[in-house]
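Listed next as structure tokens is one chain, alone, in the form predicted alone.
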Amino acid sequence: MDGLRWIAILSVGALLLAACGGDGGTSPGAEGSDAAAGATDTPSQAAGDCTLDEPVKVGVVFSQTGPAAVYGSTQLNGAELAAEEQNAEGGVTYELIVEDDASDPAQGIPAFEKLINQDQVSIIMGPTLSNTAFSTDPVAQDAGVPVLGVSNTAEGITEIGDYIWRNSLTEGQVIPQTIEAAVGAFDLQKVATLYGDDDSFTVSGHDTFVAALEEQGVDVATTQTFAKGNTDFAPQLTAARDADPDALVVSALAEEAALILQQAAELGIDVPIIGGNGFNSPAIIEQAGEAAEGVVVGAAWNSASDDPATADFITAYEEAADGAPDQFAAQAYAGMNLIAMAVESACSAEPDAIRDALGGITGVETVLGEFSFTESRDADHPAVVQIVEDGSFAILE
């Protein structure tokens, strides 16, 4: 067994034992629910001691089609790689049951319902977009099936209920760090903002950008909006250019983001462009080409890290997927490993046991760095601020 994984599972097992000890305390993530009241009965195992007769069914709902497929395709690769590695260890094995949410809440809801009612999964990973999660996660919450979001960054996701978790840093955690770094690097005084006003993720990202800019004393000279599916951003970008900003701050998904970068270059906008989490994909760099140079974006994963876990993950991913991983692949890979930690610590495929065991995860080593779940079931791990240089992401110094 990999050394980091062994240490992580031991840590979770010890914490779960403490959480379920004789004092009758509940798990940190349980928020006093009826399920949590039974946490003292949750079995805990040291690493390597757990064996389950049947594979643990993990529902996976990622965008394989639609505008977010650029993220969902690498997410699925990351999750499948982690499951393959877990299954090779033996003792506990995992069956991934994959559904396509098509980047659409209307398709995500029946996908969740199928996984819960027909497939009877123990936990669901996904969906890809926050906009979809706001519609699908209540289905799992009502059914008492835990969800681990691995790319949902909008505010309010985990407030849906005590079965909802995420290992993806929120925009509220990453954007302030991004703006602070950009202000220091480019001496920003005023900016223009541009965002999609019909998507929960892009709206939440824009609101967080505005708050962070205000905190740093940066004025917003103009605010422009667009809708998903728009392809002509010339009016908004022209208005932004005419405001003479020091930077353009954009909250957009990949499909619109690449076009915005290309059209901004065509209009002669030569100030830095600061993007939200939707810009965290090498596919955008490929699509936008030279127009992506200089883009600044906060990230939950540093592909240039010298951490051995990152190097091993990149090597394994490239061999399995015939391409380089992005942040979304890393988050899905880490997410599957976190699920395995919880399952093997509880030594159970029961949804309540897994939910309670997730609450014991703190200070474990993952490809995202040292990871913990907060009391509100959000992620806590290091973030970085990146800039596109020579066609790839580098750390903004």
Contents of the next structure:
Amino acid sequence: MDGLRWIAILSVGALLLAACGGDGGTSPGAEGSDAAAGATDTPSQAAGDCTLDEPVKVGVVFSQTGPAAVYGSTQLNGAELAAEEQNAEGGVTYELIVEDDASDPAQGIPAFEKLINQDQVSIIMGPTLSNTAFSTDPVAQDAGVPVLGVSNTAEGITEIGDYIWRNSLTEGQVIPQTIEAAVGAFDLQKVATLYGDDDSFTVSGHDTFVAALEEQGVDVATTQTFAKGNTDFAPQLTAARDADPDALVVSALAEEAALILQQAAELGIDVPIIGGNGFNSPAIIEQAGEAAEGVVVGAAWNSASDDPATADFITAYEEAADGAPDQFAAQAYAGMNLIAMAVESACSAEPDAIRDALGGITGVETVLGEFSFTESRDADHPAVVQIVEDGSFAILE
Ligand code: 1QQ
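Can I get the form predicted in complex with (3S)-3-methyl-2-oxopentanoic acid as well, since the one above is the form predicted alone?
Now the full complex is given, and it begins with the chain already shown.
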């Protein structure tokens, strides 16, 4: 773990120097011995030796209450674990200032305002939901404080402005691969879709599913919608069942997702159910039980990866928190480590310096795999397609 963290910091240092033209012609994207040799010279010292007198204040806005708390609770564990590990290293330390957005855009805004105006944080991690991010992130953009989303997957988040980043793959980066794998595994010809039409993430996910299905030549036999807080999905599920689909494609957050799985089973729907990012919480499997078996969902973290960094992370998380990490914990853990890389390569707590340094992060090792930020401040790293087997996520492809 420590070794990987150092490799990552060294590469950022090397890349920043290369970007400044200081290493005699090695391009930022160059791999191999030249770049590696560069990494052991002065830039690595600069990145590794950074010391800041005061702890760097990192605002953290996760849903600790409300329907998205199943995601926000593991996110907080992941971020805290990474900060503790960073602080144990010394040199630069981090103070997390944690606010609860209560799964509600209206409560996210004052949380952002407090962190920016009162606490004067250097960067904000969060919020949990895209639906909240569309309300909160413009506040940070206007104030010139960078935001790192670690679970926002709706299209358009980073288009809010040039202070807005995310390490979470978008639905558009994961769903096409998921549908392709599902078509291959289950020979899908036609499906029924079901989605929440009052949430930015569930709408965006559904749009992405429809485009991916079209791309694969799969017909949508019927489209059903629901609203936040609905608990009876029998009308929509009955209409879906009557369309005789080869699969049910669902874009939903955890609370509705678990009920949909249970009620689909009760109605005798036995075709595969394919979910978007909202299905990535093990809490859904716990709640839906047997009804979650066979659910297919694309994910940004491979918990079964044989990368030692993954095993180290799982062990450290299990020691620090009560239970196993999920994708959301891994993304928050990686997010805090990416923030530390940026802070330490800039060797500054200034929001603008950190924002610029995030732009230099390319090809670094994280618990999400080899990670880069794209030109548009989105994430670039491998995705996996999972299927629920015996009560846990297994790899479908
Ligand atoms: C979003 C999501 C949710 C599932 C995050 C928890 O992907 O709101 O963008």
